[in-house]
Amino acid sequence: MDNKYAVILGNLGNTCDRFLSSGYKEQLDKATMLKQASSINRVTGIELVGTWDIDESNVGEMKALLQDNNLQCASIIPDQFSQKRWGKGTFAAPDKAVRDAAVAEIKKSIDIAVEMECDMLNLWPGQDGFDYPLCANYIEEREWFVEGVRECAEYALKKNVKLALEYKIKEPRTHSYLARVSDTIFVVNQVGLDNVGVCIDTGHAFMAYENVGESIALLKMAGDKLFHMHFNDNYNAWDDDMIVGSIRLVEYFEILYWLRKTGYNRWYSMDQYPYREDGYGAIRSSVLYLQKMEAILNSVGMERVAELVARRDPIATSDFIRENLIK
């Protein structure tokens, strides 16, 4: 079965840092970046970021627009991390206005992706964690944390909704309570409700050091529990949010193994912020290199590669890297 393949909107629009915060670039309409995504081999599905791209009063324009471009709504991602009163936190906040006000948000989001024909909400609480030693108490805010996650959950089990959490190990705190796919797992278990899994951001996952490969073998020994997939690259230290494949090659190559191997079957989505680059060209050559390794994982076949992983030999992998990764 072919992968399906996913793009944040946003990611084929302005772009801007902290050091330009107008953009590098001038701000594109929804409805181009909707028909430049549509126009990417094998693109069939659109994240949305809830406040930037959609809200209550334009999801009947918005629903309008994907089907006029033949896509369909692959998750909503709330908006938990690019407003003032979240600074301090969301579900893990110290004042529990703040906490009250993010669940009526994630409820508010659950209900407009059923508008949309959408089954996932994608969460990153980005400002959920700590910046200094003795200033949190890492028990009771991770125990907020965990009761807003499950009060979310109940709700969205109710209109056959899952919830992915995403993790990164900081940014923009100095340390975020989801962290690496082991804290995320922890938290999915005490949520202990079944449509509660996991996003993996590749680039999130290499800033933790992680083996992506070993963290979807990890969310499947866990039960299942893979349920998003976010592709970008990075040099490690930082979320550079590159290409895909600008930097790493036979990592690429295992995670899609991995993938295949676990029976993941949802989104291969683009989350990338093309800073300088064109947009709509930087979205399209990491799609383009995913089906790239795609189709040499189609050719060599799953039997040859998992024969080369039960041989445990640095050798024999490397030489199959020149063989059929280097052309």
Contents of the next structure:
There are 4 protein chains.
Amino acid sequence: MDNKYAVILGNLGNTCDRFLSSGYKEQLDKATMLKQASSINRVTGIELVGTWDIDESNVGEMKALLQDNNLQCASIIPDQFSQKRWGKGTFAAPDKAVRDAAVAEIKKSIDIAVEMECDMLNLWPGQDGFDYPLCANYIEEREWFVEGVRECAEYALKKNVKLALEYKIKEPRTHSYLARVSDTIFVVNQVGLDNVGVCIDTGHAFMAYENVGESIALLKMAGDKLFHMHFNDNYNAWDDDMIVGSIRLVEYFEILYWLRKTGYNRWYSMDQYPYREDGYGAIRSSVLYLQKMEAILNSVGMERVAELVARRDPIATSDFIRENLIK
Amino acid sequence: MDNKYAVILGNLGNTCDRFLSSGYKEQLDKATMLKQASSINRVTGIELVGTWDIDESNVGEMKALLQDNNLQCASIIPDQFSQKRWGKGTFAAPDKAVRDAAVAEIKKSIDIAVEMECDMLNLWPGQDGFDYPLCANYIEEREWFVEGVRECAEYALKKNVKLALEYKIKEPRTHSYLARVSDTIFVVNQVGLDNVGVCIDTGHAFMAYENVGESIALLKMAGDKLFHMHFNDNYNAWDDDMIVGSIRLVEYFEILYWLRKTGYNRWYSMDQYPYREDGYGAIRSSVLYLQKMEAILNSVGMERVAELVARRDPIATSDFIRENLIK
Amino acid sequence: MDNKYAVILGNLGNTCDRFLSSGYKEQLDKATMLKQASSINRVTGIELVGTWDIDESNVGEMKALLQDNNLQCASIIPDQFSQKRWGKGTFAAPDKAVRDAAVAEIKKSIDIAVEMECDMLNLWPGQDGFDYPLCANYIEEREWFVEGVRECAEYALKKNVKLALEYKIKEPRTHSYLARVSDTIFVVNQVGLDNVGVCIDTGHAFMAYENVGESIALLKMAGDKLFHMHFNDNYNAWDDDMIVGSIRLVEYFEILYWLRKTGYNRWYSMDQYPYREDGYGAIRSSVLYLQKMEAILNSVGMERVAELVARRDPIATSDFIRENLIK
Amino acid sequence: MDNKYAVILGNLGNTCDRFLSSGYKEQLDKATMLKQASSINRVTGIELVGTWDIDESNVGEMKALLQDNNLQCASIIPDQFSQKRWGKGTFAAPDKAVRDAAVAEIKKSIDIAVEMECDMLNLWPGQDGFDYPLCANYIEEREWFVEGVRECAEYALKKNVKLALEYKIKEPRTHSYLARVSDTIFVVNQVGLDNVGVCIDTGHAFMAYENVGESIALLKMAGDKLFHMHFNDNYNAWDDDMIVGSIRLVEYFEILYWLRKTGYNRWYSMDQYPYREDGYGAIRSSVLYLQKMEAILNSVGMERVAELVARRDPIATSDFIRENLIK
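With the form predicted on its own already on screen, would you show the form predicted together with a further copy of the same chain?
Below is the whole assembly, all chains and molecules, this chain first.
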């Protein structure tokens, strides 16, 4: 019944921005980062990024490292963003050779997932979109996109692997094809396979002005399509990838309520960019924050929150916040 | 083959804001406003708002007025926003009596539409949504919403009337259930009836960071679901309801291209809030601006724009802008 | 040493939006609203809006009502927004007669303030700004603006009344001349009189992407220019005027810290728009929330927060949040 | 009387983002990029970035290269952003040794400017700011900031070099100390030296919801403090660094009007990030676009625009746009 916590491995290392491609910190080796992850209270899962963390050459080594640290592979995130060839898209790239290469990359990642005893790929096709008006044939590119996802999904289905599509309204392109939750449901329905669902990154949703509780509810209504969760915080205007709870409060509590209410029992995974902060400390803080929210939810009880929500009264909700969330 | 232009009647009159409920201008009578509308080059349609412009008591009179001015009724917009009873929602109101009243109001508007020889209702359920976190049961309310729309749509189907659902990310609620184009496609699919589609208000889409060309393409892919278009401009952050072309340029040209490319042959209707400006002048400016864009599109030709889009090259597009759009 | 709490009277009554000029609730009479205000824990001040709440005709009556309820007049907010004649500006209106009328209105409000034994006018010149590009002579209008404020300030100086200029990035105009804190400091410096300072409305600052703690610090550096504080919450993108603490947490705690650290000892006043909620409940919730933050600040102590801030470490701050702010 | 055009050298080369630190294109050598720049119609100036383009070791070589291409050095942009040591700030870094190093770096750049016969440094202290609430002592850091700028400015004054402070609301920090135009005027006034002024980057201003025409007017009123201009376009929500005129139109025309009206006679310099596009083509498109606007302004005449602005009538302005800006 307890929530399961995970971490994207690279969050613990160095992260760069467009002005300082070396990043602001020193890079740690993977063994150290895995040890750090496993030392955080109740963290039992790790997400691995293709190219950066894992490829065919180090699967065995990585599997051993995870076992040594009592960690499961929560997901593989195939590399669809960190190679020059993906610069104009992966599934929706104008060049057919690139589209084929993208599908091949995903299939390879599916095989790796199977070796890692992991049943989930988290796809973030952030390069699929466009930057300028009058520079894309939206219908053609979206058709390519759906074809690519479908081919991967059919392959994954045979291997008992699920695909979670992670949406984000923009960056690195000014407009992404998987922009918001409903855009992603639309694509999931176009693909039409059971093993294709959605990953909500809370920060991506916040920057698109979504109420994440509602997004979770929408995915429930779309046929239990929430497959994965990434957590971080921001100021609503950009994917700042900050520590959970550094800005907002009530929305996180609401998210935990809706996750439980809709029967979500998969990973609560941390996805941040601690550019200048200690990665381990930043990730640990996020996990502990969510565990505080989880404890409050346990203590208050689901039924009492359901009754509150049913009152639809901001004043009752404010009373609840002061009495149950704030010290 | 030419675009058909329409106007929402109230745009020509007085408009208010939350600080000055009387509005900044004098109110004109409907006969004067209709005369003004019909005097704008190629405007042949009028949209009428329930309560404000039309109800059972003045249908005959309004029909005569439109005929006198050679105007068609382009759509009826039922009143789902300007009565106290709709304050907490219409289709999704917590109170069943209110939900029933909302459905009754729409049915009444369908009857009025039939009398006005109009085949389109434009629904803007702006009160259906929520303001605060932890104050709504999203699943329950969205189910009510779909039930309400379906009941109206079934009634409308018998009368050969279509329903266009107009989305808007927020205002008057901080969050609307019909927030973006894909949220609306999701609801259209839940309802599952042929006569239910979508109205894009360009300003609503801009404030949700949509590329409207892409939104039009999405509705094409969703099964020819674009039923209606409202035009206005803004600064991307709020529904400023400004004169078309007062800010942006390229996106409007792209919109006209995609409307034609996807076979849209319905109304190009003006929806603005000229708070402090002369209403007639503001609406006329918007119509003339769109007609300029239409003329450029005619002169350049669809094929040349298709070739440009296929190049996916922002530099080629910039050259095109300087050579074909700018003086 | 304790914070002093106040309320804008109209917050307790009915509020309207642009779609429903009657508002969603019933209007209460002023005596009832004053009674409600005085019943909220530690509320001892009331802000009165010109025209809406007070004018020459009811000063005596209002003074008696406040005394009956043991309330002080915290400020007068002259009416610069709710009359048709202010539609194109007050201090910066193109028409000199309107500019003169605006100055006369403020002077009248200064006299009323004196009668009410109140030493503060809160000026919100929300109509001074512009909507469209290429539609204003910014230099000329800003010069008019400064002249108008200076004339009012000289009059106020003789009566020992202060003027607090309240900024807001937009609404009702798409662009205001008093847009952000530093824009307002610029105008305060142009006016160059000791009795002219600034009012921070937290929501206005949030929607301009300000960190309000920093804004308070800036006003300290500008020569102790923070004269007044209005409190409410929002989603960062618009002036939603919501209950304090319904969204964010950490920023409010930081605001209270900086207010105390910079020696602010004036009113903590509530400024909200409870469109659909009970006004009394909404205002009371905000006051109680701020008092919770005040109590935590008292208990933690200023020095410990100063030490935390000096560490400049988001992880230490996250630990602090979990240990001291969250239950 | 003609506008003078310049280019930031690196815009013509490769640019990276946080996901692909290698960038999406191949890097060109500096000789090629300079040749490209000089081949663009009427481009006669080049801005050079410290570390990336120029340091003590290659001044002579760079000077020769510029002369070979008939290019002037329009400004030096000292490196305050692309070294690990600047990660927590330069002028406002918590570590005094870093602050001293930053001042030394600027002084070194002043000497380089003198050697390059350039009278302008463009300072972009993008690392000076903060990311999280409750993690900075705004007063102390802002005092450090002003001290640092003043020390550099005093040194520059002796060498007849000006400093243009470039503001940006965020990125790479979530909050910058030089956030908006008025924040920068505040700092310029704190420094209090004649050779310190402001650089407007149009995209930075757009993302802060500024009307750039108004920002230019403000700098005129602040005592002729506009020292430099950077041009690019975006969608208002982020520093997309796109080709000028790819989105908006009217605002650029207004900018050119106000630049001329306020007597600005310095560089019109291009500052973009053509991540995936040909750099030369992107920069050239921007220059040609601005030259189109310049030609229209010449043809219409300043007086007619002044009359239009004085009318303050969005409808007259819309007519003007259709007749004079659009084909």
